[in-house]
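There is one chain below, alone, in structure tokens, taken in the form predicted on its own.
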Amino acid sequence: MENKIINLGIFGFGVVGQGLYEVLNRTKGINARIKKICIKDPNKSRPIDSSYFTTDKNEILEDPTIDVVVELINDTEAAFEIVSKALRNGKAVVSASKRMIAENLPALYQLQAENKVPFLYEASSCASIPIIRNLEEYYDNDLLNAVEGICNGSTNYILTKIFEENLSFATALQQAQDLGFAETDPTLDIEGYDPKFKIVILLLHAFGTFVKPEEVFNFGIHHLNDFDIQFAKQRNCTIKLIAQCRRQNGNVFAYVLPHLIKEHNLLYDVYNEYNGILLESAFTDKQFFVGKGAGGTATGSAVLSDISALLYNYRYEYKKIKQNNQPSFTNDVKLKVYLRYKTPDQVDLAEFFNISEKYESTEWRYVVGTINLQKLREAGWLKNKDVNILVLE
């Protein structure tokens, strides 16, 4: 594709689609132009000429002059269908749809191999941070121990406002929605599903292990209250929603949970809609990446970076899969946690290996102790809105 102008067919023209349009127009060095944009509602007013738009997906998928399909829609099933058909039609594909990718990774891996076309999705994981390409190219050996960090800009924005400006959860969430960092329905963000999809993708590129999203435990910041916030502040800590995958005893585990973060931790100073990722390897100890994790142009720039890479025939090689020493996935791992609840009948403390701290007042109770991650996955009591959990460092 080098030196020729590549024609793009784009699906979706929301926040990321418009962000891509903006960064593409402001970048001089990329020989790419938008030929067609497929949208659902032809009557919605949009900031560019209506001749760009179509409601017929085949105008893109069946057009032999379109080289690259860029998929930026919210509908998971429709996104998978579009990407699959584009790959079968021999088109390179760029996508930002983390849920669609996480839920269909084995099939998408096969489609690339069978049709010998690249499928790039840097924008799906940490917006502006080039984490997948680093895992693919720089950490292409098996010395990586862990990938962990903040990979949801919406929840980090909310937590920043709560801790730095003493805003209430509801006010901070509303601000995040007003700025376009959080969706109208914020469930995927605040309950930790969005970072879970991202860690499933990163786990494959870090360790070569395919994991279904439902195997990974996620618990977000939706039960956070003033008592938890005071608990953190009294210990000179902040709270961050952390996604993590880590190699341990020949296996790999992953989860998304709110953590109590101390000041010495590099993630402590990752504020607002920024993401921060720590990579831990045998010889380099920790390496730290930080960048904008939400917003149209931040994500659009990652999409553009993938389009640019296609000009040089770049593709993921999935080297860890080919090394044939993938660790098995497990949830059999011990975590030290703070568990807050209202009445003793709401939780099962017998699930804990040990309890090192216990507190009771007329309104709230908490324990600090060690529990198995698998027990947390199975714990029905975590569904109770009066119960919250934080991982301690």
Ligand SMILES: NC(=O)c1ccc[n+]([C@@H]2O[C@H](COP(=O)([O-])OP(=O)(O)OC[C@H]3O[C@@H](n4cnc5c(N)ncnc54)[C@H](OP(=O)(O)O)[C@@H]3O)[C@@H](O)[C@H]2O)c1
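Hand over the structure of the form predicted together with the named molecule; the form predicted on its own is what we had up.
For this one, just the chain is written down, with no partner chains and no other molecules.
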């Protein structure tokens, strides 16, 4: 595609679609122009000329003059159908839809190989942080030990407002939604599904292992209460929703869980909609990436970077898959946690290997102890709103 102007067909003109439009207009020297934008609702008023818009997906997918399909919609099934068809029609595709990508990684990997077309999705994982391309290009050997961090801008915004400004959970969530940081369905953020989709994608690029989202345990910040916040503050800690994948004994495990974070931890100072990713590798110890993890133009800039990469024929090589020594996925790992509950019948403390601290008051109780991640996945008692869990460093 070198030296030619590429024609873009965009799906979706919401937060990210409009962010891309703005970034594209303000970036000089990018050889790309928008030919058509496919949206869902023909009656919505749009901030740009109506001649751009269509509701017929085939006006993009069947147009031979459109080189690149940019998929930025909020409907997982429709997104997979659009991306699959575009790849089959020989078009390069850029997408930001983490859920669609995480749920269909093996099929999308296969489609790229069969049709010999690139599919780039940097914006899907940490919006503006160029983490996938770094995992692919810079960390293309097998010395990585862990990818860990904050990769949900909306929950980080909520936690920042709770800890720094004493806002209530509901007010902070409303602000995150008003600013365009939250997913259309905010439970995807606050229950930790959105960061789970991202860690599934990062795990493939870090270690070459395909994992289904349902194999990865996620627990968000939806049960957090004032007692937990006080517990953290008394220990000079903050709370962050952490997604991680980590090698252990030749295997790799992954989860999304709220963590108690001490001041010395680089993730402590990641505020608002920012994301932060810590990489651990054999010889470099820790490396830290930080940047905006949500919002129209921040995400749009990552989408634009992918479009620009297509101009020099960039594609993911999935080198870790090809190295053929992928670690197996496991949930058999011990975690040190704080478990808060109201009455003893609400939890099963027999599941713990050991308990090092116990607290009881008329209102709340908690224990600190060690438990297996697999037990947490199976624990029906974590569904009770009176029960919360935090991983301790």
